[in-house]
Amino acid sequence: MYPFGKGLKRYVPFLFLLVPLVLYIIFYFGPSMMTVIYSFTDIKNVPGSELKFVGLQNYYDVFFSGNSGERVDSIIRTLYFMVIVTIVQNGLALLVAVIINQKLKGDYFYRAVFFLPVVLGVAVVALVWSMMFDPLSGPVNYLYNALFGYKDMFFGSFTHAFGYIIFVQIWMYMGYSMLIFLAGLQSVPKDLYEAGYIDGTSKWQSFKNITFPLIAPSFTVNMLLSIIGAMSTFDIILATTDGRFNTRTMAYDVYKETFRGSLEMGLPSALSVVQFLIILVFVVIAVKQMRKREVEY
């Protein structure tokens, strides 16, 4: 009944939990709460500067003053980025996971290949694709020219740069989603497929009525990770276009306003809170819908 003993020893697990709790409060919860507080002030990134509360002025400035038009465009662009990345990344990851789960020869090699971009890091990925998409000497432009007689500016194009960033984002993180789907697929009991085969079900019917319902928790996890990751992405943008060529997102705006803009910290804090609220809304909706599917099956 008491695996850690009786008396004071019963509190040993709580002491172990206390350390990560303190670290969480210091490095995550505390700064998050300060960001919310700062969003209602005119705080500046200057030691010794005075601080006073300005109410909702910073939130008003996010949408209705200065370069608010660019911020609204960033919000719309971020939502577009999130939708495309979430759908395409999870769709491709599920397809690859299903194929690898067929016990192909060398399946561990394929897993490593698809997961490799995840461990490379943003700097390496950005460097690789900047070289691949080099408009003068990149191999992709040679391929475009040879097949279609067409050349592109890639990360230097006002119309196509954001699309290429979406491609790089999906390429980098699809392997992570694939492993989660693969773990879910391997947990499905084989006797269910055998029973379905005896009943004469096709492969599509087996996937629809057996596989898909049983890997619904994997879908939930991947959807949440994709939404949060896409809404928070700024590092790939920073490393490839630095926000130029219509590629700014909310996360990049927070970075830019904080470290490259004015010394005011209230406005980027308000923008961070708005970003958090948008992420929260989509996460709650996604969890609610995906949980329904899990309960149904």
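We call the rigid core whatever largest set of C-alpha positions still superposes within 1.5 Å between the two forms. Numbering follows the first chain given and starts at 1. Remember, predicted model here, so these are calculated numbers, not experimental data. Compared with the form predicted in complex with its partner chain:
Taking 2 Å as the criterion, Y60 does not count as shifted between the two forms: its C-alpha moves by less than this amount when the rigid core is aligned. Superposition of the core reveals a Cα shift of 2 Å or more for V22 between the two forms.
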Second form
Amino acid sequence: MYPFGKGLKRYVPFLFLLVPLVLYIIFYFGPSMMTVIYSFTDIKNVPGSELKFVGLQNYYDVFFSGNSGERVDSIIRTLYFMVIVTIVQNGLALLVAVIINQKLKGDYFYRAVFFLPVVLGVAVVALVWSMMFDPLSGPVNYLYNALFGYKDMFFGSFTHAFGYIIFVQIWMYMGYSMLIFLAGLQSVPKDLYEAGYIDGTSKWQSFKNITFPLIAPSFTVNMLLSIIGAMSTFDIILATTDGRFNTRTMAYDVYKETFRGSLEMGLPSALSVVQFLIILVFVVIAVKQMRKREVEY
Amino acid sequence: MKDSKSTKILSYAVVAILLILYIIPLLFVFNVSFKSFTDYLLDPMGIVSNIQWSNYKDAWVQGNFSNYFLNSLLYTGVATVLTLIVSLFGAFPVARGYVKWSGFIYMFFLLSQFLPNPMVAQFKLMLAMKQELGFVGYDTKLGYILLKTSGTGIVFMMFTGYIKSISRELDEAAGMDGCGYNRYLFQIIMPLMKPVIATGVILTAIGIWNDFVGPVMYLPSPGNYPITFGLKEFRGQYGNNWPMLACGIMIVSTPLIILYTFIQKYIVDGALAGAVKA
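Hand over the structure of the form predicted in complex with its partner chain; the form predicted on its own is what we had up.
So here's everything in the complex, that chain up top.
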């Protein structure tokens, strides 16, 4: 029953709801659907130009046109980025969460420090690491030289730049994944461990058989966030190498071709759709795998 | 369960290594920001001996940071407030089922997290708006604020969850006393939602303040730059003058760090609430 009046007043909530609904449709849902439609057309970034449907031509061009070698490289690089970031970031975050959760002294301080990069933002983080990784005067090169007698070009290296970007990405978001794991760990009932202790389980056994199944939901959340995040972010690339030195990913390509490339908008649209399909496949696989491990208690 | 001594030591060792990895870069930046350029080139890593306070003044003036700060404050302030209000407009009727197809609308809003990348058509839309209307769209402050105002994100989901925990009988009692819908929403429901509003404000504000890609795409004129884009431009201007750039980093991040130490607890709780709901 609606308690706030009858007749026309019944429609007030809907009127209010229209505000977020309209904003969402205009700025996100609409453009998202239009991008899918554009991917089948020869639309150009010229006001008032005619557009006609070209079928799958743009998709063909993504993979088989003159300069598609670069684009396919970007796709492979994106997958590589996603797999490494997802595994290393979540593995490290889980380790740190388990460590912090055993009531170390100063645990609040540690988690605050590990979350700090998210608060500082990508512009600051990218500049801080550009400074650390400066080939001439940066401390990391100094360290490399002292330890291995070796110097690196870091973000200016054709072979290593992407690896360093992966490092910075993980450095930045490890704390976020850690927080989610901590929330999961804190919801595990303590008496289960006590029961396990009486039955003589080892630390590893109690982690594998008690902790891990019970924090599976936070694992699912972390996997989804990392997969979607790693497939769609490019701000770290924009802020460090700006796509030079073999560091372009799919999301970066979409941006580059839309904002700084040719007038053709069909191709970046098709690329967006390919990106979406890849995300979909991985998300479905991840959710299916994780669901299997979740338990009721 | 007791922990053995060796695992405790190992745990502290791991944490110590990570702390070094997280704190050293910031200390390095802090140290360099006080050096003169020649001192830096001679000895990049040594502790600063001759403190150059003027670096900060120069960076502030030449980086045009006061302007960028004001822009960032404007975008973050307005878009955060709007996001919260708009999310409440959506979350309350959906949580209560006061509109038809509430379940469908909830799913439709949730879909916003999984849509195909809207960038291409969004860019065309912003250009078209600028051309047709002028005051909104590409390279306008209002256009960017509207783009950042969203009633369908994590805040919407957090609000929906929280409102469900507020008793329905309150609605009925208020309605019985003749309280109108908007008055109820703003004077009764909103004050009850203080904790979740606090986390919503913080999460939204961090996201907008630190947005890097949005301004690069949609705010190309210097008069519209927020602080993130300003820092990028500052870098373009100063190339490898790291003491200057270090000042830029400190200018941008010091307010954030100070604020963070005060509201750290809310951020952590909020990030958790947001993540688990999503």
